[in-house]
Amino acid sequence: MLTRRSLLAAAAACLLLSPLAQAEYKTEYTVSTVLPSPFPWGEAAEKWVELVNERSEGRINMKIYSNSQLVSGDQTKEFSSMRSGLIDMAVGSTINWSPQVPELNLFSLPFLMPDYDAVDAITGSEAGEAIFKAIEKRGVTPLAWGENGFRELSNSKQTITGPDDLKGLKIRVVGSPLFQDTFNTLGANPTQMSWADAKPALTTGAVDGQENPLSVFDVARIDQVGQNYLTLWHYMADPLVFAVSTRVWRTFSAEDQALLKQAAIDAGQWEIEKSRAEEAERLAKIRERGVEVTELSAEQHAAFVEATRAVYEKWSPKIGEALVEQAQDAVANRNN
């Protein structure tokens, strides 16, 4: 009898120690996007979810909810809803975690960043192991990286070659307090406003310009709004990040913790080569209907870098003086 009873209890002990037993998993878990597809943004996302559904053959079901629904709206509301585990599970912006972690104000930095090659190589480096640990420590547990392309700048009013001409111009941009100094420091007049409250501004001309990546401007037809000038000024890029909430994360047995992360890492190398393949075909678009593209000299850049050096002075300590130069090194070794 007592044989028999210590077999079912080392049974028993053996079952609650088991994977399947370690947590019940629910029967959704919520993903967060700002964008939905067709943007890039949201395609990363629906990417993510598919393989995850495959590869599990549907034992974790992945429900995106987009335009910041699970916010209402206010979409730098998302990472500190997601580490209270109220967002299970998002692919999010860069620019919109900030608030919540400083170091991610890196890739806000203007004219850190010249081209793709300087982005992957901030994002495969110490400084991206940085961030991904900054990340963590906050109770959310970045997976992948993604991308939402390089911000450029459109206005209703006039070309902009150089920091002259963007002066007391009403620029849109998101609620970073580093998006307010550069543009600031530019002679603009930048006014935050969510994405949700911007294009219905920019139509009645309560704000003359915005700054968004190609697909934005692309697929939400800026141009239908009076931008009709558009300058390629590459001042920061976007990277997006996949997490989970530490919290639901931990819920996870190992083997479909490295399913989830590697789901994210290919369907975040998917979005990254078909957002970067498709640039040059949404710009032809772009100019085929109507807008103004101006694309900078080299001496033109430089003017903006060098208008935007005490940015950098302001900043550097927020972020972290030591982050800041491995990116810089990172980005000045990229083609060794």
Ligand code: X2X
The other form holds:
Amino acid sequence: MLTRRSLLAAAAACLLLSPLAQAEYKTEYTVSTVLPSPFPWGEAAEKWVELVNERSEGRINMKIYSNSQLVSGDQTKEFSSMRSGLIDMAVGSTINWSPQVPELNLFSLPFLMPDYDAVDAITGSEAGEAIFKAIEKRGVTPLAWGENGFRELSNSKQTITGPDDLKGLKIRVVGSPLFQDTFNTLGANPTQMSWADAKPALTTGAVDGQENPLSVFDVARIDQVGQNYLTLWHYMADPLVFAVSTRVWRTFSAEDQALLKQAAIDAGQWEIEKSRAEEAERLAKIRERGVEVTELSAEQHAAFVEATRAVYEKWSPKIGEALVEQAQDAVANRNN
Ligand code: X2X
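Form predicted in complex with the ligand, following the form predicted on its own:
Next comes the full complex, and the chain you just saw is listed first.
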């Protein structure tokens, strides 16, 4: 006669053999980033890995592969590789994922966000939720926001205080065609290239300028490759997104999904606060190194805003008019 105990044992064995039983975890999960530590971006990823390892007591092991090495340096391929499951996880920039997720171009609209409160107002609003849904729809599960920062303009030739000063300058730009439009509209001569190619191109003078956050200018020592002029024009900021390939996400138990997500939220908050707090000191260091730093008057700033209006007309329909409006409302009603 079957005892209650043997019935239970048989049921447990069936569960173990069942294809529905929880998949075994990988011994290591790949985490892709463009920038390594000590850039804030790399530090954000390290914090995530550390928190997950701690909180899962070593059950979930993640390993960071920086410098876009999992996509042979082509940072605009990171999203597709995550979607197909070639990369398990990433801390990625909205710019680099925007070729596959057009909604992410929102943050690259010139002068949409005047300050960090505006960034927070968007990421923390319905617009931010709509963006996460857009990412999810394309096979990647977004968990939390981080930050690369406001992108400022540097060049090796001259002081830039208005669109006229940009005429004909060769500027290295990042992955989304939106950047080509912004710099073309300003009369510059933009060239799209990966971060891996950017520093060599600045060194040889193949390009005259670039745009990146102060943290990148500082840590990568962009001053050492002849970038002596820096204009603080705050034309856009790229948030980072902590995310997991949805194929991989589904293999985690609900508890571990919650653990991964909370760790990403905590790592993102930690990194956002830290990188903002460090900016003033970075700027001081950049000045000490002899870089001429230009701050724009309200009038000079307005001239750039005016000159880049056309970018909205072309890009708002691609991003989604409703999303752009939601974001503009969030910015207009922000706390500051
Ligand atoms: O390529 C860049 O400029 C960088 C490092 O900032 C990004 O990946 C968006």
